[in-house]
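Okay, so here's just one chain, in structure tokens, the form predicted alone.
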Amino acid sequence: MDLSMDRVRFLGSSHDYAAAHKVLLGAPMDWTSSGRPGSRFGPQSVRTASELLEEYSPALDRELAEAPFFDSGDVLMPFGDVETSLNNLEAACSRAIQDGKGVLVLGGEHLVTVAAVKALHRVYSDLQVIQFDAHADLRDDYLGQKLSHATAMRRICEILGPGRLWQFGVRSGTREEYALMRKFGMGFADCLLTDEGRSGAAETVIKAVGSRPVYLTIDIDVLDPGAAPGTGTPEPGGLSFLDLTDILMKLRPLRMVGMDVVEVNPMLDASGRTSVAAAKLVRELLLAF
């Protein structure tokens, strides 16, 4: 594990790995991007943007010193080598879990979530996954590839088994993907645009999941492109930042054992507001769960 001090770290990162409750891992990979590549630059962009924030969250009345975490840097992901990249991330997550830490992954494309979930599922056989995303990502293959950002949740369903994926904010997908969501009753979309809908969705998931361990994955394109233009496949009609954080706070009773924020593409956002939004989101996740 890289313990060097001469690189950009996320705001408030501890230099004491042993005392950290969570480990932050960068996953700079966009090898299967089908739209606009560049999310491999997301992890460092989010870290840099975090320096614009305060360590204190008024919404949670907590600061990062109260939730110690260790930023271990970026996992080695050889350019274009999907299998080795995912294996390296899976191994890094497994090391952190074996050390009794939670993990928070910074992507990178959404396919990296598969590696993190595989590592956690070996420890937590009853793992549940909550996905915030504009896209269903439930295709069996995309452009002939089984391992793709567009197939990530399908691969995760195969790892976990049926009924363990909960999807929020999806507003784009194929007819087959929507049929799968209806079959398993796991989708929450337009209801999140109202406070009543967010409360009802949170209550449903909390009751169904109970005390079982949860992995939370957030594709930044769940936000409306006006709030987060820096992403490879933007989809109009998304959530505001406040809508997203509201539903996340409603889910705080859940037992989160791993998280990620993916698909930030700073190459597509000259203003940098997508990276800032993602950095603030990461801060709130570190403090909330």
Given for the second form:
There are 6 protein chains.
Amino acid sequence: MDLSMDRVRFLGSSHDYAAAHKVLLGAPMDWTSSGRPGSRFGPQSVRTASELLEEYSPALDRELAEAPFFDSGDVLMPFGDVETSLNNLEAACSRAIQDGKGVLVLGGEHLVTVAAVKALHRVYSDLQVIQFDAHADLRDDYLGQKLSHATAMRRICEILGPGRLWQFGVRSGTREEYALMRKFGMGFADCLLTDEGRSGAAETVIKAVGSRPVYLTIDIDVLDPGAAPGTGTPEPGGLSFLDLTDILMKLRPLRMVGMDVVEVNPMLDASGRTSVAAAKLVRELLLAF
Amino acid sequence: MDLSMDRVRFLGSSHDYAAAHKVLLGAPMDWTSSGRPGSRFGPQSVRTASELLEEYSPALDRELAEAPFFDSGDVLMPFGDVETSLNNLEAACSRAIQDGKGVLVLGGEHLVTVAAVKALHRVYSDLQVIQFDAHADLRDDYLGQKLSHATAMRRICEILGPGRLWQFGVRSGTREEYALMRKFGMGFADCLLTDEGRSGAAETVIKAVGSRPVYLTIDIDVLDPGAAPGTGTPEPGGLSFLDLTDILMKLRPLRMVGMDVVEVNPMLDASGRTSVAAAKLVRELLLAF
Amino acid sequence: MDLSMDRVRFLGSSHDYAAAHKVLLGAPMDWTSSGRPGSRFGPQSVRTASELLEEYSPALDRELAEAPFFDSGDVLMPFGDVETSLNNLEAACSRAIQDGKGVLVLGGEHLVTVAAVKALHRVYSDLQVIQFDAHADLRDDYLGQKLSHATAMRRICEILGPGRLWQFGVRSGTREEYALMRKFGMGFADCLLTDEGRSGAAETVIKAVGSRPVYLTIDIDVLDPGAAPGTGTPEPGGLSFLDLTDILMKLRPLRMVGMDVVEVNPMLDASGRTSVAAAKLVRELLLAF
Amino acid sequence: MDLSMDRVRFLGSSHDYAAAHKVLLGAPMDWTSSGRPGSRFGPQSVRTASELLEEYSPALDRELAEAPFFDSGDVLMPFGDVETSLNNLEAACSRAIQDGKGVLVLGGEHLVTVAAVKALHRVYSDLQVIQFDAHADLRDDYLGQKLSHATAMRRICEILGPGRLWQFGVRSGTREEYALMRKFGMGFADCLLTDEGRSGAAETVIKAVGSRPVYLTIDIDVLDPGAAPGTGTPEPGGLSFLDLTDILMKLRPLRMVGMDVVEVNPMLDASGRTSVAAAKLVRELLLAF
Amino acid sequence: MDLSMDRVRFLGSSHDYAAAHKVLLGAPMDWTSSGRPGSRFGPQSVRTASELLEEYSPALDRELAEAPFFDSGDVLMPFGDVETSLNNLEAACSRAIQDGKGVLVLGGEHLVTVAAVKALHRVYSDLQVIQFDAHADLRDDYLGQKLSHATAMRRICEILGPGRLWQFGVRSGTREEYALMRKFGMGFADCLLTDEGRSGAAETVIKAVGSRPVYLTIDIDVLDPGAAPGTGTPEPGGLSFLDLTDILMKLRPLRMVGMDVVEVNPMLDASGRTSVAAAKLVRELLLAF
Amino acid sequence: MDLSMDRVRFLGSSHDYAAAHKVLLGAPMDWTSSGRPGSRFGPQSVRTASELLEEYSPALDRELAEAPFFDSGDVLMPFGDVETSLNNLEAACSRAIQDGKGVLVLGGEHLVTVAAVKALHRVYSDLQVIQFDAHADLRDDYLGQKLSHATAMRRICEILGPGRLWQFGVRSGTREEYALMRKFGMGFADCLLTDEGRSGAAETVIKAVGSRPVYLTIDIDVLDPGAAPGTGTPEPGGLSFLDLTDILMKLRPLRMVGMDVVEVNPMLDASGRTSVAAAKLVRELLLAF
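Same protein, different condition: the form predicted alone was shown, now please give the form predicted in complex with another copy of the chain.
Full assembly next; the chain just shown is listed first.
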């Protein structure tokens, strides 16, 4: 029996797994969060918030019914067990990929991205990663821990090899992380605040990446804390929701094979707007890519 | 005995009904809200929040004493009784109009606009409506209901006739609603983000409307959820407060005969800033029009 | 397609409708609430909270698997439409009764009890009602409304006839309501605070009711606001959770044919303990009767 | 112009000052609070909460109309100015006393009691004070301050002289304060948890006080923090609401010439039940004495 | 450099380690919490809340200065790393024991008790454990995890051997756990609600345990959720604060060599009273044992 | 003994007072706040929030270790005693100045700036003040009070003399205050919304001030309420965090001898982002000046 079937599903989820192009997977894990925990409730909160939205996107002039997806519920993640949690997510992603479907993961802390990238990298050896995030997440360890939300992108770079990480919106890191950013890939920050800057950044990435497969990870804290207060480590000075969706739309020529939206923590946002923002991002991602 | 007289009044309200140019009416109704209820507390919360403001507007270089208005308290709206609630509001608006005064309604859910427009349309047969809103509100029915916050503008279009609805800031709707927007009037959305766009939009409307009487309705969710989290159905990607007041000031040449600010829900905003934003809008509306 | 199937179910709900002895129905309605709205979210909140509990009751030494029930999700209740909402609930209750099952309704405001009692009274003409509540709810109308949460028990008395209402824990009402309490049935209040008093009250009711069918309605505000703060009109000085479950257990000899737990408003209780209390009550009711 | 007339009034307040037996005065001051501030909002919050109650008390079988009182709004208390704030309250109390009325003050921090007692002591030289409180409030100074919520009862003892302070429910203090309690009057704590204990305490006080005039001050933190979380310095292990009202009713033979309910801080209680508890206390006090 | 020295210390903490009789250790860990996380913030919140209390206990007529203790700050617990976290706590406890001091641990989730008991059992081979808790915590595993807050007492029983666990206040568990309770030790639940019951329970334990060393663990959820809402898995129907301190005082003849207060989660209690209750318990434990 | 040493320190604070270039002083005072109190908790909340940040500033490519400062804890401010509180702060500032160090004050209400300016003006007779604020704070008195958060800048102008106050971001005031702004100095508001406007404003000030010593005061409410909801009197339409830090960086040529960040009220922002924004401002100020 699949317990996750008794959960709220994301707005417009198909009941027909076979016909779905993408699979939506909840990854309710926050064991290594160093700030304030609670992102384990992100997946369910984003699904519930999706009901406040329409299935139609005016920006894309498309409806969710035109891009069928299947919300398969939450992956089993035993509390406090990092390894098993990531293994279970990796296995779930692999199953979806084997069935010829794209994956869209709902976090949970950013460490879940490591599991999804592992699964995709096994199939796509030239995988590129585009990261939207306030933080570099490139530490080698955190308080001695190799697997931590603060080291997620470092682990991913070790999987992908150099030059394959594209970071958007990073505005916090150690001096060492800023040096690594240039080693592992390329970063775009202040330029994202103007239309020209966003166009330039998109062109650079599209030209460099070409038709290679891409994994897109969005840490909700890339948004300004006013737009997304429900996250463990809010960093002042982020993107507006419109700037974020604009640069995402400019990246539409890319070939996304996997995506995630992570670090939504509903315990820290009684207004619920962080979950609504994440849900709207998910809708746009499902329709755009 | 008028129970409503024991309420907090809006900042700077005159005690002299006869001398007032405008009447402020609370419409504490949220019976058909499909998201999260609580906008019934909007009128009282906006009045209380008004005390955090000054009576002087630097933008307009005017004080509330120069534009005398009378806060007549809340209209009686029996809980759960849509018809009586709307009838009572319509009657209260009609009385104010007959006394030669403009009306400014504090919602409550957006359905209250239907009652106010009905009252005004009886006097001004060529009434135009300018709507600031995140949602089109043009559904024909909602779960079978003809009178719902989600159908308010559809009902109003039926009263006014085609070509009289001007929608600003709409960023959510069904595909059908987006088609109707063009039929019933005209919409302005992305252009509102730049100064030139706002000037162009204002010119278009001012030219088309001319000296005909206008009802202005502002759903607080036209603002970005960061600026106004206290509302039932927050929609990411809205206007900043400054962009909103800028376009409103550009519409000053119009002849406003009625106005409202609706969908403020203080239960969802412990910081109180949504109510302060609504109160500041009310102050500017009272001084500008 | 049954949309409600995508909801969280109550802890231990069977997936086999045919084998279930009882049907659990959500009634997400708060249109006539005069205090603070939000009990529409009660059913879903109580289901989610049930996951914090065990399926085993130490008090009864029984597990939910031994008393199979089917959580059939929420009844469709159009926002702000009192009549249709109640009709839909009445129809859902009637279907369950015709299938030979008991009903357990999760409110929602107290007015939903009227619909359930109507459905049951059609089959059980000698139906008795036991009410746990802080308020008498015996007004004839409320601000002119005949159908209101504040008139629910008056309407029920009109259905049942005199002498069939047993009120427990009432500590608020008008002078007229206190007079009616004696006319329509019998009330137990202060005696519930001692073990002897509870035993005496239970004996009185058991003797008077005998084997006649009983509907049991529990307004969560019968509990002290410290134990159940998440309710629209908290009334100081209520029962402790242990006193409430003790008197319920003493009423086990009665033949319950329908039950409800109403007025849980999760918007007013960030700690979540009101929903947990309601969920634990539901578990005990499912196992005891 | 009386600004306070634009405020919400307490449930059932008469509009006829002359006919009123008692005057209700708000004292919105929290300048010396050492815990968490916010009790300045107590008076307005208690008035608003009173609307959730009935005007009829089942315990006393009386309605507010039978004990006419006049809610004269809040006394002007300039922010951060202890002396002026207390002087203004003292003057307002004196006016009411001169008009032959009893006073009921809504705090505000406990220091406001000093002003009320000063006004009453000028008329009633043999005034006794009955204090319900979790804290002794008998320090001589607090961080060097003579006028502080933590020294309020010490100041009052200096006004009254020894042997005139009766403390109920105190469960926190320094060793020195516990010694002073016995010097200045008499304390009742653990005995309040049983019916016999409460009867004994009431008898002792009634016998000792006789017909002398009494001022009754209730710090809401005498209640258990579960019943009244909205207060600056919650102290675990307090009275239940029923125990408190029971002992109050047992003190009915006394001649109360002034009363207050203080330290309600609505900023710390989103559920609102602390304000409802205070409002219900006020209703019972108005009807009982 | 000891980072923990820059933290708030508990009320009355000595600055002289050598002279201290007891060491207070924070254990900020919630990695395996299955309900709502946040108890990692418990230690710091309890320390901050302690400032709302007096250093004098009226019940014990003692001041903290008479029972010198040293708050040595929080043990380093790497986020999401169960093993290292527990090892660090065990080492810290061992150091204190070797220095001839008692330990008092502030949780954090209940699993931290396992580390403290391990350290003590190495020195006291006949150690007994007294547990105050709403939940049995006797599962063998939880979602496959052997080390979980839900298995803490099972692990402890494996360390101690049978017949050495005394459980107070348990009101939730599986049928299997209730069977194990009798195997591993003895449980006291309903009897704790009366003075006689508490005396009887205390006598039984004191007689059986005699002079053997005891570890006392208090899960704050043994209290009723009204008194302590800030905890991950609130269970309705718990002890009042006064009943809890009464039974603790009755256990004073026992020889406590270690103690803890765990599962305080300030993220779930905006009123702060859970942390104050825990702080008052800590003060009484420091003074009583 | 310095009690304040037991407090959390700001991120990266040195333990070596002698080597520090700047001293950080907490000023936990909110006695004259007319809106909602709670800024007394600002200093401690900002320190705690600083732990969510990195010590490295990408914008300045500097780390806190490169600009050594000493967090000397909170100044003693007796509750409700305006005069003593300000005197204590003035004395603490004077000590730091005499030791050759810059001061950075964490408020607390805006009145604390008066004390810091007094201390600095005694040494720097040609002191200039740059104020970032939503409100002019230029009233002569407030409800009769000369010392109030609403009069702080008026008092400061009296100390400095005319032409020495530079106000940025003011968007609220009385008509009289707007007139005074021009008398006492110069104001910059709308121009701050564009890069050119900010450059022009900075050039004007830098040219006029030259090498004279400057005190910089930042009222957190200069930010938009979406970015900083935790403040007593939120004023819609403020600066974004990026606009604020941009203009601050453009003012780097100035010689800052004292600075503060005030009016952070954590009681009004459960998300904590206001405190994080203030902490990030403090980090940038420490590194930039």
